[in-house]
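Take a look at this one chain, the form predicted alone, written out in structure tokens.
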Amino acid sequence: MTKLFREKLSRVLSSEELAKVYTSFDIVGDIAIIKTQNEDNLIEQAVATQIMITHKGVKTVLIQTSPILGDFRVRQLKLLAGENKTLTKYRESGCVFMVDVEKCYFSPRLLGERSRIASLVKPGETIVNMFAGVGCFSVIIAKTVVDCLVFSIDVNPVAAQYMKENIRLNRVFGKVIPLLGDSKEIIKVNLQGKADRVLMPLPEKALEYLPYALCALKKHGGWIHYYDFQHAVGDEDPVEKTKLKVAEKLSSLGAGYVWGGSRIVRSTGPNWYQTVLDIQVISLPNKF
């Protein structure tokens, strides 16, 4: 939330109320979507009937009224203002994104990570994309370079769909292969030694599905684009809490391995981040 929309807000919101709603939103496409630190539909209405004042884009305000759960990612919306929809369209580097926001996971906050991530990708190269969603990191990548091959993975039949309807949008049909199903077993049976690069976007699975990133590359090995929620206190780093945790259990694995780049890439609350490793991978274990 930037500092003119809070002082718009607080001429309608006392100091009490305001503390109440969160200090940013999210927008995607036409569609904006809040959180509340309770359950006030007085300081919901006034914040959505703000969001609409201020962004003149904006077509509908959802709140936000579960947290993401599930396999799938998914979280529950309540419409506050205006039509009432969840399938928006989203447009980030040059591409057009069809995604239901309520049935699909989607962070327009990972748009500078989409733009790096393809930014490093080399002509040429294979890259499997282990939890695609929608297919963003996909598209911008295959609309980014000019020769490479990206298998495109997520297990929500919905996000899938979608993925599809991505690709054809953005005309990257036999660069992006959309794959529906448990990236681990697409991984186990059809792309085995495929890949020069793995991009594991799902923090919650990231250490889970770890060893089957190493099987998706090719023998000489390549990198590994690995995401992790931390949780960091006082002088500690998120960033070296996360290279702990991969160290050991990459070393468990008998990968050898060199540290590339590692940033923040958000805070996601109070002392809670979201960081990323990429990891070049220079022998993998003998079993692979």
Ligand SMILES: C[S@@+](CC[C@H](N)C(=O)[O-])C[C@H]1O[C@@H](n2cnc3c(N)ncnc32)[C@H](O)[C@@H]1O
The other form holds:
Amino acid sequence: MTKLFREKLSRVLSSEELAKVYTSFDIVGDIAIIKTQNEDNLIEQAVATQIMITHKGVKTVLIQTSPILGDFRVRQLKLLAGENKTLTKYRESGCVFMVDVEKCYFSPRLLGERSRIASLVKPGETIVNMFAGVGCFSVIIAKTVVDCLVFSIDVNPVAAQYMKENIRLNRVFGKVIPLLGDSKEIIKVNLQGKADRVLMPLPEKALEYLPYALCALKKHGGWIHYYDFQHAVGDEDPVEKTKLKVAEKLSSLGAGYVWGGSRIVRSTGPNWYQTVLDIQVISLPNKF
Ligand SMILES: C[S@@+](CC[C@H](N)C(=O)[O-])C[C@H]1O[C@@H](n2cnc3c(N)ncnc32)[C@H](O)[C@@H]1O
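The structure above corresponds to the form predicted alone; please give the structure of the form predicted in complex with the ligand next.
Entire complex below, previous chain first.
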């Protein structure tokens, strides 16, 4: 929440009510999504109204009523103000995306990370995006790098449908190949030994699916971008904690590797962080 927004809110809420308001919201296209720390519907309504006054482009304000859940990583949302809809058009890095924010996972907070990964891809590369959602990483890479091929996998049929739509909207047909299904199965059957680079933007499954990321890489190896959620307190370094866990797994699998750039992507709660490790795999296990 910006200082200005907080100031405006303080004109309609008491300081006690203001303290209860959850301090952040996301804007995806013309939809704002807020969280609240209290049960008071009047406060939620006041925040929603203020968002619509302050952000002229916002047509709908939704409130998240469940955590992000299940294999599809989706959440329940309730209408607070404006048009009753969950589908919106979102713009990022010169690309446009249709996103249903209730039926598909989506976070605008990965904007910097998507553009960082796109900047690492070299012309001629083949990429496997194991958990692609509506295709943001895949489309942005394909738009940024003239000559590349991205196999873009998601298990959620609705996300895969919007991925196809986003490929069409951004004219990257033939450069991004949309694939519906479990990335583990798709890699085993169709994509063994094909990739220069593998993206694993699903922290909850990354460790379990690491053998399949290795399996997708070309014989001489390549890059894996590994995402994690990590708890860290005091002097603990969330990136180093992620490295320890992943190093153990890679060693047990018999892969040779060196660390590339690794960093905290964002903070996700008190003492919780999303981390990313760029791993250069230099030798693959003898068998998977
Ligand atoms: C955190 S989201 C990825 C978001 C996306 N990379 C982006 O930038 O918007 C994780 C995605 O993985 C998908 N998923 C979960 N399990 C999967 C699996 N076994 N194979 C393929 N996709 C899977 C979910 O449906 C969800 O869309």
